[in-house]
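In structure tokens, the next block holds one chain alone, the form predicted on its own.
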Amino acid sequence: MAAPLKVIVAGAGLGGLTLANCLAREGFKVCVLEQASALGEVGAGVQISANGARVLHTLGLEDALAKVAFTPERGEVRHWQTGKVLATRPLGNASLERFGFPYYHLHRADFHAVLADAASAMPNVTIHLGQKIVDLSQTKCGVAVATEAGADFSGEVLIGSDGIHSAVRAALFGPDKPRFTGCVAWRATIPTDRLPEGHVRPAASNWIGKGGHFVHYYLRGGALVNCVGVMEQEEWAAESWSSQGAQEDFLTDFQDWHADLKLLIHNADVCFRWGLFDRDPMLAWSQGRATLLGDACHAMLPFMAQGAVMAVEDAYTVTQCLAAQPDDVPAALKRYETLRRDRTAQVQQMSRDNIEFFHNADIDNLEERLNSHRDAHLWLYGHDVTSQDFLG
């Protein structure tokens, strides 16, 4: 019997650790290389819809997620000044009934910890910290990487899940070409006990408005409120979501918006601000025994709340493709790319299109756009990544 493939996973973020769990459960040897000196996640809230929850439950993470998640009753679109609910989509029990899986709101750090704990408990997973990849090479039989720390690692497969500034993508395909979207995002988390009772509804609330939009929802079983405000702006330089901003500037950007939103901002201790950049879909993700996953190959704007979910779907798909063709890694990676590229490109486009929709609440065809938005979510959430033909 042939020895299991050794897979090098670049990056121990949400996508990389989901991948490590998927691979380990299929019997692969997994070597995770993370450039940071400690495991962890920055950022705040992440939404995992039923199509992603399906994979996470398959990995046996249902109980661990239930301990740290908030399950919203519905999604709602509201008017930026009046607060009127313009459209709703049922979540909660309706997600279970329609799609078979829940819709989760998670703090990124909590989600990351669930994935890290599960991966670390697997005997066929090793995680190496402080290992930033600076070079890679391939032969017909394997792939090797060198790190900035002077270490060398080798295996039969390399999967770059190392984010928007992916070193693996740069080594395979050269630098990417991000474009500033004209949008800048704010984020903050607020302890719920600072707010009037019932101030935030048990929903994923998206206030669409004039030149911007504002999203808020509960985290950690309702103990925290996650807020993200996006406003159009002409210029921005850095692409990072860990840059601290001033609360008064956050308030200034949303000074004409509903008082409920300004109350949220007033109760935020720390605010972060970052520019939103967009990328065209890549024509190819794979080269020989190496491929890409998640933001490394299809970074997308957060306007469909599907960035993390697409990485989860990627992780399951590439694992099953390798399991179906372990003796032909390049073919397996091409099959993975074929299964994923069109879907992720479509979600990238849908997210891009939502800028116009979210930032103009008073357009004449609003009802038509709301219906289209609702249909798009049904298409997303109903996808069953486990039922694909992985062999092709």
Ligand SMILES: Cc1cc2nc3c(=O)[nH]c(=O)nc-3n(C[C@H](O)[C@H](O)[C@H](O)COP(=O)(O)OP(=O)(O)OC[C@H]3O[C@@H](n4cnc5c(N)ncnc54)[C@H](O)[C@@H]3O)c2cc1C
Second form
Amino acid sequence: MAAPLKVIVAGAGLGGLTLANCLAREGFKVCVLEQASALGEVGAGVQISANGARVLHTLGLEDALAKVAFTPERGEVRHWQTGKVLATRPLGNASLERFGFPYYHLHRADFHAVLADAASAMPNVTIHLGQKIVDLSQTKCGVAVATEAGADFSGEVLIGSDGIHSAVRAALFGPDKPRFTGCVAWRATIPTDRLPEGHVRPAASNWIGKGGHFVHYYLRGGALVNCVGVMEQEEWAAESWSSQGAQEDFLTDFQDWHADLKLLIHNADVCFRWGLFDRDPMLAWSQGRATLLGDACHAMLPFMAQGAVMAVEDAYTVTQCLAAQPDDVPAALKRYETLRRDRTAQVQQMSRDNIEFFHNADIDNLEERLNSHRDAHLWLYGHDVTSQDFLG
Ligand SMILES: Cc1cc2nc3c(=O)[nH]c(=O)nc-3n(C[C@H](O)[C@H](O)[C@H](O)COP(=O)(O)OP(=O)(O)OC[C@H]3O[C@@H](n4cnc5c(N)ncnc54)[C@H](O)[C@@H]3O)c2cc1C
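One more: the block was the form predicted on its own; return the form predicted in complex with this ligand.
Zooming out: every chain and molecule, the one shown earlier first.
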């Protein structure tokens, strides 16, 4: 029997670590290279819908996720000033009944730890920290990468899951810049016990308004509330999750909004503020034995809550394509790309389109927009990534 392929995974974010788990369970040898000196994620929330939960359960992570997640009863769209509920979509049991899998709200650090623990426990996974990839080369039979720390790593496949500023992407397709979307985001997490009882409903709540929107939902079984407020702005310098902003400025941005939201902001200890960037869909993701995954190839606005979920779907798909054609890596990677590019491009576009809808609660065709938003969710969540033709 031929030796298993060695796959180099660039980046240990949510996408890279899901990929490491998928590959390891299929018997591949996995070498993860992460630029940071410690594994971790920012203190914010992430929503994982049924289409992503399907993959995570396939990886055996159901129990570990259940321990740290919050499962919302529904999604709701509310009016920025009156608080009126404009639309709801059932989640909770309805997600299980309709799609067979739950809808999770997770603290990013918890989700990341679940993935990292599972990957680290696999004998065929090694994770190297402090290894920023700066160069790569490939031959007919293999790939090699060099890191800033002066180390060299080689394998038979390279998958760039190194995020929106991907070095692998730049090496394969040339340098370019992500696009500032005209939206700036605030984020904060608030301990629930600081808030009046019942202040936050067990829902994924999206308040749509004038030139902005505000999302909040529970994390950690309900112990924390995750808040993200988005406002339109003309310019922004850099894309980073970690720039702090002043609480007074957060309050000023949302001063005309419903009092419930201002109470949330008042109770935040630390607020972060950063510009949102995305990219246009790429015409190709792969070259020879190297390809891309997650934000590296389809960075999108978070307005469908699908960036990480798409990375999870990518991870499952690329693994199965490699398992189906281990003797022809370039063909396997092309098949992966074919299965993934249209769907992710569509979600990128839907996320952009939601700017107009989320930032204008008083548009004439609101009902039509709400209906098409609901249909988009059904299309997204119902996708079964495990039953595709991986060989082509
Ligand atoms: C406000 C906000 C809310 C969001 N909410 C949701 C949501 O609810 N649901 C959802 O599905 N998505 C959501 N997203 C999107 C989601 O966060 C991203 O799509 C997802 O984190 C991308 O994962 P990734 O692994 O592709 O990239 P990243 O998370 O960026 O990980 C890349 C990793 O690669 C490492 N790296 C970078 N360069 C190198 C290099 N040269 N060498 C080695 N390592 C390198 C980085 O250190 C990092 O660890 C949201 C995004 C935002 C901004």
